[in-house]
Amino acid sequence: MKTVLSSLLLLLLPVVASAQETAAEIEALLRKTDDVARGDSSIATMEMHVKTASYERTMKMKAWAQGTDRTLVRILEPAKDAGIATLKVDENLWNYLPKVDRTMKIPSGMMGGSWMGSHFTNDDLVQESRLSEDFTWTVDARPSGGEGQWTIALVPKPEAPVVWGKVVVEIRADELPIRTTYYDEKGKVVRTMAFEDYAAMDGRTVPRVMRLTPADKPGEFTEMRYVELDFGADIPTSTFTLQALK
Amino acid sequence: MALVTIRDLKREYHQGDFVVQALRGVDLDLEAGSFAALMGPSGSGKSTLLNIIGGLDEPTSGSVVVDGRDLATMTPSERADMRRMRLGFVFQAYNLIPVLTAVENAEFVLVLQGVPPAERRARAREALAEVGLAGLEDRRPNQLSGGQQQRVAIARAIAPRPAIVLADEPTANLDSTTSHELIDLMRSLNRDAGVTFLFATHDQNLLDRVDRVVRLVDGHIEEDRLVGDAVAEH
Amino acid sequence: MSTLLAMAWRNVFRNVRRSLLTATAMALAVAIVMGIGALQHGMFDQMRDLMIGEKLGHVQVQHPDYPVGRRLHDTVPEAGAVVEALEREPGVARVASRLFGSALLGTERKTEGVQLHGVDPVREDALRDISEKLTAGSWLGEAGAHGIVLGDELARKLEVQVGGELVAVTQAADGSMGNELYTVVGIVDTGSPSVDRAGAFLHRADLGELLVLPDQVHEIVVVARDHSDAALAVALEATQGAVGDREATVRSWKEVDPSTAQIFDFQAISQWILMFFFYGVSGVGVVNTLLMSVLERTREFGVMRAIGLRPTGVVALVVLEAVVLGTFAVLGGAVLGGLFDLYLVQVGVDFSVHGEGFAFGDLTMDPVVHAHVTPTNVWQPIAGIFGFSVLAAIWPAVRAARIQTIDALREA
Ligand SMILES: Nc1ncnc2c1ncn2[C@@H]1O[C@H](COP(=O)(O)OP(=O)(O)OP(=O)(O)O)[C@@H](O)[C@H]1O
Ligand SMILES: [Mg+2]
């Protein structure tokens, strides 16, 4: 009975040795996915693209951003919301309004309304969470030899900040994302956020569309696509102040 | 015809398992204007012959007729209306409406018998003058002494005219000078007024002043005689 | 029947006390329908005002989609032809139409999300009276002047007092982010803490502009001539004309709030409740007094039926005394009654707890509820009372006629 036992037991040994092998690996996956199009700063250049059933329009910004804390976006076209920009600090937004010159400050109780008239959040500026942080995550499918994709399912951690009941990420071989898709408690798909067009910029390669489709509301999506990334500028923090947003 | 004829009359009660014979097998005839009294000891069968005749009790057996009609045929509604339009009734005691003056109480049967208001109004005021209450009309009963109160009760029971007056009794609550001066004001009105009267009564001053005795003993006639005035006038 | 009807009079004054009990009891039951009555009345009007005038209207029109998604596209087509068709509806009493969009208010310091309630300040004003209702400032003048109108509540929030300039965001019906400056030329008390706490009214037009809807309706209310269903009958039918076949919908607001309009139709039952409740309990007064007067009387309706008083007339006769007693009590009750409404209609009834007014759904009521005097509300407890007692007298009537004569005869 003893033999038995020990035998099962070395069995076993390797599949434990590759699983941890495997943790550090997939939470460095999340960790670039988290900060996919993101580095230590940036300003990027965007079109965004919103369909509803009642309307469909096209909108320029630019953006700039240090870290994940600070960014400001600023509206260049259509001409009636130019100059419109949205500041967020750590967990606060700010909105300058050019035509009536002030700047107003989104209360928490608003997080949850849409960005602009997307189907973006505020919320999603200023999502603070992060996939390799506040989730545990199972793999339910990996690449082997460069072929395939993960395929990455996370559940919240008790206490994060997350408002999905589960998220499932999906990243190619080369560790690029290709989907995610959120999910609510009960377990319904809420939202889809696709990655397209993968391309070189500044000298990385990254997604230069993302989708974001609402799975309540069939026909709509608004879709991000960068025109310009530019890694690694010096913006100055004066840039992310009230001041500066006027 | 006489106006009151009774054959062979019979009542009994029933009472749990007994059976009262009140009355057993009574022949009796009565004529217009007699002035005649039913006698006899308690529980004799006075009361329940008075009824009887005053349609307010049913024999069981035997025919009754008052007034040319037969009692037997008539429903309870009949003869109520021929209480109402025939006879009249003066009763031992309580004989008055409490809520109603001298007046009123003397034309109560008359507001019944539907006589326009003036009518009944002048005959309610004859009748209680003839009962010797003019000027006391407007006085309750409970502000007139009993044989005041006895005489509103047969101006109430002449003023209809009725065929018969049927008296129960009716000086019983009296003391002696009032109940005399009733049987005077009785007697004038049957002699002046022709008014006939059938009493029950124990009272030896009335029986005194009748024409005819009918002694009644366990419920059948043992006697019945005339006295007085009437014998010498036969 | 003169005489009988003189014998029920004095047979009523015969046991004074009796009867003087008896009376006042029903008196009071006359003064306490009448007076709660009112009083429920003056309640359940209250609230049907604040319910109507608030926030429902007698009927709405709406895109047949408005309801459910409440999205700013789902207008009324041709909502100023409807409106002004309406308003030539002698059906109709008023009529305001109603354009809404959420969107942020705020000034620099502090933002608050809220529903923006463009109207049409004199129409809206007719309707709900609301320049009445301001605590502060005035009500909203001319368009283009970019007025704004705050809830109490809203106004506390954002800390800004009449003449102070807030700024309203929102995404306006083509995507573009509507912004505009306002500034607040009132502060209203509505009595709906959903609009105290959130809401702001601004002229239709202006907040046309901001949310890029120009000349567009989302809702018309229309109030009929009073609250009765026959009027709020013809004032749908009025409207269903109006509307025509345009793609709207035309509900009653008993539609749009079947709950609520439960909770008035629960308010004619109680009222039913509460006068059966008094007229069986004065009933039974009425036939407590008459039976006792009708055992005493034994001998009396002996000697009555013995003279030739026929069983009806008998009956007849207490009815009557039923009748004299309750036209006295009635009587006494309509001035008892009187008074009270005068009373609850001056001074009212304080229904505040803490002094905070008592809610209803999500209206706050009046805390201190004045009654409503109706023709029905006076003559029903009269009529009631009054019917109530004659119909409780026949039982004792009957009684009183089925007393054999002769055994009353012999009761000496
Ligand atoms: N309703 C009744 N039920 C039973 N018995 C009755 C009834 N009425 C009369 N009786 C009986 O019938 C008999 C005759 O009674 P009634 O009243 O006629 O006598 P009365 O001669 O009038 O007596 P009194 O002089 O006492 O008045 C009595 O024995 C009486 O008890
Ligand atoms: Mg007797």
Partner chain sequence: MSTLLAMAWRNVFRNVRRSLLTATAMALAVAIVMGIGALQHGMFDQMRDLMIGEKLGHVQVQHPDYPVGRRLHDTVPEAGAVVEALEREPGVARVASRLFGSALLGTERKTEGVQLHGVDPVREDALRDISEKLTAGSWLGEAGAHGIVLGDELARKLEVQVGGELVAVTQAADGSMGNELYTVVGIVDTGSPSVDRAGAFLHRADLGELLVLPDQVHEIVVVARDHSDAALAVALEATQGAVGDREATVRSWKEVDPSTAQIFDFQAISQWILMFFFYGVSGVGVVNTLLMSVLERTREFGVMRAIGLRPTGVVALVVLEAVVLGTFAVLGGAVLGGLFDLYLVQVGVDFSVHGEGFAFGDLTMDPVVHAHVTPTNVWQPIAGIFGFSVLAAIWPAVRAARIQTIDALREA
Contents of the next structure:
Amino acid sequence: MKTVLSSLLLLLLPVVASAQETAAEIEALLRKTDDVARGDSSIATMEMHVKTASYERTMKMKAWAQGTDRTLVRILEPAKDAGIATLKVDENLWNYLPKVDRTMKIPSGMMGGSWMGSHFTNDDLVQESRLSEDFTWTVDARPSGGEGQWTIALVPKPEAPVVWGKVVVEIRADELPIRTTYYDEKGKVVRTMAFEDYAAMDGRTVPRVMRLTPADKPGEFTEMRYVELDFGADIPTSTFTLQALK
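Now that we've seen the form predicted together with its partner chain, could you pull up the form predicted alone?
Excluded here are partners and other molecules; the one chain stands alone.
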């Protein structure tokens, strides 16, 4: 009997090891998607173009990031918005408005609110929720022989602070993101994030453009373009303080 059980266990071991290897592989892919334009630390200069039914505008901004826990984003242009800044430290988020010299803490209930009139939310900007941590996943498609793409469907964990009913991520065979589609709890598409213009920046190939399109507003979009990107930058921790926010 022991011999039979031992033989069965030996047969099952490769299956268990394969499942563990697959889980690690998918989690690594999702982390890369979460952090496609950020390393252990990074400094980025970006341009954001917003087009809605009532207005169209372009902003230039600079962002400092240290891991996933600290992010500072400051608007550089246009002049009327220059100095407006958003700071994330751990799970806390603040906005600074220079015209009234006021710092406001953003409650967790407003993480889904629009950032600076764009289609990006406060959560998008500072990546409070993460595909690799807040969702369970299933693999619908995977590349073979360097061809094709990954298609991964994700459902939020019960305790995760996520508003989506489902998220579907498409990733190239070389592990660069193609598209992320967000669904509501009824399975209806809410918005799509497309990654474009892949190029080398500071030694890494990244999509230089992220284009967010709402499903219920034809013709509207927000496009974020990376102008400069410095990975592994030495950023003092004092950068991520309320004093530095001003």
